[in-house]
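Encoded as structure tokens, the following chain is the form predicted on its own, with no partner shown.
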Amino acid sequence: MFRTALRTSFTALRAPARVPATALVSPQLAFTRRYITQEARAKIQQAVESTPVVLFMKGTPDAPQCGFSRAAVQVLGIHGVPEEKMKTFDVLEDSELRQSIKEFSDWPTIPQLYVNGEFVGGCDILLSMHQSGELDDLLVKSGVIPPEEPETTTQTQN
């Protein structure tokens, strides 16, 4: 008896059946949905492929305007990404770029990191990859940074 009562009370707490996402968009809000233009998509694609490492951020590497952008720049600096292999774009200078990059990558936040034209992720993903060692592996495999040389110890003879 207790089990049945418990089961029926949990049944009421279950989530309702899934509704397709298109059904959730009201006709009044449909006009607010924005799509990236082909011109903007082409410009972003060209930018992403311009150098091995591309970071869309708030501010510049010397003066980041957001803590997450600062963290992304610091992590890339820790890994020794050379300046000539990295290009940054300040999304605060161009509001169209700020919105378009989010739609281009289907990622809602800034900063966004691309390596060899492939989207890697935002600050949280970047930090996670840094901590696990995956970022170093990716940068080495992509040819952005050289592999670490194993330390050799030389023995001195007396």
Given for the second form:
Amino acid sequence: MFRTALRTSFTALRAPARVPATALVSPQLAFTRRYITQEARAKIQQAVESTPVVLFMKGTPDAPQCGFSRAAVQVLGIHGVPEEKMKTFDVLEDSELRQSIKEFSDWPTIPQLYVNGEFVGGCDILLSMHQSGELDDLLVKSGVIPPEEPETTTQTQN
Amino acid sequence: MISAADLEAAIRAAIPVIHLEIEDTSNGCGENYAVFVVSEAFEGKNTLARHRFINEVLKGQIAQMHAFSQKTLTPAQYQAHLAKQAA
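Let's compare: the form predicted on its own is above, so bring in the form predicted together with its partner chain.
Complete assembly follows, chain above in first position.
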């Protein structure tokens, strides 16, 4: 049964010249595209749930490949997000991810930040939340960073 | 290539606009844009909702861009923003 299904989709893909345009949205091909997206979807879902802070970016934190991605990494660094609570994904290394993350988040650009599995936003949003103090609140409330210690005097104690 | 005029037309067709700035941040290449929109349509929407809303209005155009950034304010927030700048 499986082999027949495989042969059918191969046939549909193998002879595009003889296949009229309408067949390009044939059920088999449409199913194939949806299937790939579902698998990619599950992978992303798992990734955003596995670590508290997940950033989809261009490049890596040590070598960002885009000004917006660099800014996002810097902002998270300013808030002292610990390494073990954060994971980044380089969409330039994975073209399927680069496309699928945009569909998954329904967001057209990179970088994209997730905190505790929830989409927070891109660089603009991150920067404005940083300036307003909202980002600090979010990271504290999500248990990513400890709440700020109340100001102590600098007297030394024995 | 997307022109600033395209973006402006799309935004104005979708929502009432108090103030609008569109900047081509790709040095005239029409590939990267930053928009600043002030509209009462943003009342009651948090930042993410506003950005998703604009993303939807400019969906086709953004898909063709290399980069896009936006700043969205309500009329009241814009007044406060101007006051702070004047100070």
